[in-house]
Amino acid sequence: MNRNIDYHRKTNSYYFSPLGIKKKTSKRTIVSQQGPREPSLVIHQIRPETSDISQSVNKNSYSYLYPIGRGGFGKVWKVEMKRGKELFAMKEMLKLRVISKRSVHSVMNERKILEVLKDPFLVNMHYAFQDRENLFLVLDLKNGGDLRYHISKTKKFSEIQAKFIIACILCGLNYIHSNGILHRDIKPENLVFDERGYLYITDFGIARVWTPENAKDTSGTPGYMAPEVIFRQNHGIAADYFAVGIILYELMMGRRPYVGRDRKEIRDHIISKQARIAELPVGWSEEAADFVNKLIQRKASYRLGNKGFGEVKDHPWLKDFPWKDLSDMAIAAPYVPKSQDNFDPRTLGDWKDDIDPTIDLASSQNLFIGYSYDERVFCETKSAGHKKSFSSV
């Protein structure tokens, strides 16, 4: 099981070859050479909720090109900034829908977390603003579509493709965890490709600053939620690594290990049996199966990743992976999305949810105080040396 994987590297040497032209290396080390530090409650200071920053950027600053997806509260648009002609993705969220779904905290939480997380393997925020009816979040544009769309089209992936996909996720998670944050909703729908085949983490609506007593934070997506989260126990970074294991299992086997129509059925399935890969699919290594089996351990203390990123990247399946080339984005991705709109247009249909007709929108505006964000102002504040904290998240 622990045999050296040089054979696999040698037989797939094209995958480990850098691109002809390397991108400029970031001054910040993206992938730590050690496990992430213990999550800390103090990272950056969030701008006070009682004051909005400059309203110089608004929806009229953009040309709406066409919708490219659908979020929980409205459409996602491909937009072009009129000044500078930069392309972005814009989440447009109807306030009445946000309030009706009791998700005000979720959208405000995501906005605050995105203000202080900036990493090449995340879908980063550039601007946030609002008008009377809607909230707007302007993000990096990734044209490749989400991983769920590609799983539905491709069904199964090769080991080489899956390894690159998982490595991208791990790079993003390492950065998130090193800032004391748990994502808590790692799933294919929240992982998006760019046109080169690199993968990025998005959607921080239910992400949280780690605290020792977090048993009540049970939100997540059934099928990808770690057992300790489902069973309302305290949880840490190992919960996110469990989701990575579920995704790799799905890429390898074409299905998830724990399935059910609802959270109860999935919980019963987890209780009944520890899932594991016993029979290798054609073209996959024993190291890959061992990696999956250790990630999807039901008990967090036994799970790979419980001690941090260091033990994950030192597993034989990833031990010789070219992390530096990946962090420089200098590897040719083995799976590249086709040059087209990589989403299902059927998802852009009419909404069928109910909006609470009793909501007084005028008196609800104070729920969204502090939502605005302008990265230009943030950069000026950061360069002035102001420290920030997550105390208000």
Ligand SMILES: Nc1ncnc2c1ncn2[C@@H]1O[C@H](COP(=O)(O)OP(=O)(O)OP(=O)(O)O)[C@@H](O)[C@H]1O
Contents of the next structure:
Amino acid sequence: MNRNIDYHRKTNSYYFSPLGIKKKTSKRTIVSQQGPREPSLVIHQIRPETSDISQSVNKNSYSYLYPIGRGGFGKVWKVEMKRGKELFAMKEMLKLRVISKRSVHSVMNERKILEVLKDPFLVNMHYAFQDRENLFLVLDLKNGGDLRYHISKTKKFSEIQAKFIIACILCGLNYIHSNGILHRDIKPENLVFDERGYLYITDFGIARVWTPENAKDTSGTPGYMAPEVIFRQNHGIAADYFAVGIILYELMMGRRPYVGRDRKEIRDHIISKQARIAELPVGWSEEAADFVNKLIQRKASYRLGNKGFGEVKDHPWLKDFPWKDLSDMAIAAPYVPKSQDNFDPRTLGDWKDDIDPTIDLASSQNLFIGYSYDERVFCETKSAGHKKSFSSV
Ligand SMILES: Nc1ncnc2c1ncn2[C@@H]1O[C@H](COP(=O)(O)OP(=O)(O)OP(=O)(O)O)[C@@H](O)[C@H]1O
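Switch from the form predicted on its own, shown above, to the form predicted in complex with the ligand and output its structure.
And the full complex, kicking off with our chain again.
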């Protein structure tokens, strides 16, 4: 994995660093702008040796086994790499759909961040490439379904099960934070199990490099968003720990502490009252309730985790947790998904989305997520008229 800022002499451009793209000094517009909603494509050249992503891998390098899910832009397939027979999940994203949903920025952001992050507690990316119509990400295959699915099925978890689940999240989160990145969308939908019951963090669409000045925008999912994010204040790693507290609250109580139909209602609840666990559910310890209450502190500076993973793992609830065995994946998980119970094939029906008819097909085909076969270019789309990237956030 490349951990240095990369410099491309010919184009005078800097690319990937451990903290994302540092600086771009050269760009070349290749598609003319014909209307206010059409994309213009800006190509940034990068050196092939700066990346793990090999340009020789493409769609034909895989045998498609069957679809295992449906994302916002296309199907997710279980695939087998022809060379080596390794199994992966392949996320297929229709370029027209990505542009129509103004999500180019988040898709490219995810790809850039996954390029630099590699950890056993994340869903890692192995390859990124495209054909004329689709972008593809080849990811670790995690067959156990997401935590949202399991919460809806299981309702409440035992303390032992919840502790294991939270410990997996904390391991992944600690790795992400130690690379200077905030995930900013930790929630059950973005946590997936493998068949053994280990849990992995996925979806880096709105993750970002943390710097004190830049983390002021509001993004995330209402219900899991820390108050400082909702109120557009500067935020850091404590915002991700707040989401962990909400998840543990949910595993313990079977509901979330701050609910509402929209951001405004949730915001009103947060303003009016500090949620806390006052009554212990049967079978749960005082330490667990204290751990949750400290993580869901509204004020970030008082929140457990504000000073980092060290203080979280020193909390009495986690005091004797076998971290080394967890990171060696040597513990039998106390909650194990039943095989094949995590995916409803009916969700793979036809898309009824409206693809924006004004998007120029030829332009969309020039959207690259990996290297194009001959030019080795990496591309971002900018919205015409405004100097602003398409974005879903
Ligand atoms: N790495 C993976 N291993 C196994 N299944 C996966 C993997 N990634 C996704 N899936 C399956 O595909 C479904 C859709 O995943 P995806 O990440 O594309 O969802 P999404 O967050 O809605 O998409 P998007 O980020 O494109 O909006 C998941 O709910 C899951 O069932």
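Positions refer to the first chain, counted from 1. Take the two forms, find the largest set of C-alpha atoms that superpose within 1.5 Å, and that set is the rigid core. It should be emphasised that the depicted structure is a prediction, and the values quoted were computed from it without experimental measurement.
>> If the core is used for the superposition, what shift in Å does the C-alpha of Gln365 show between these two forms?
In response: Comparing the two forms, Gln365 shifts 4.4 Å at C-alpha.
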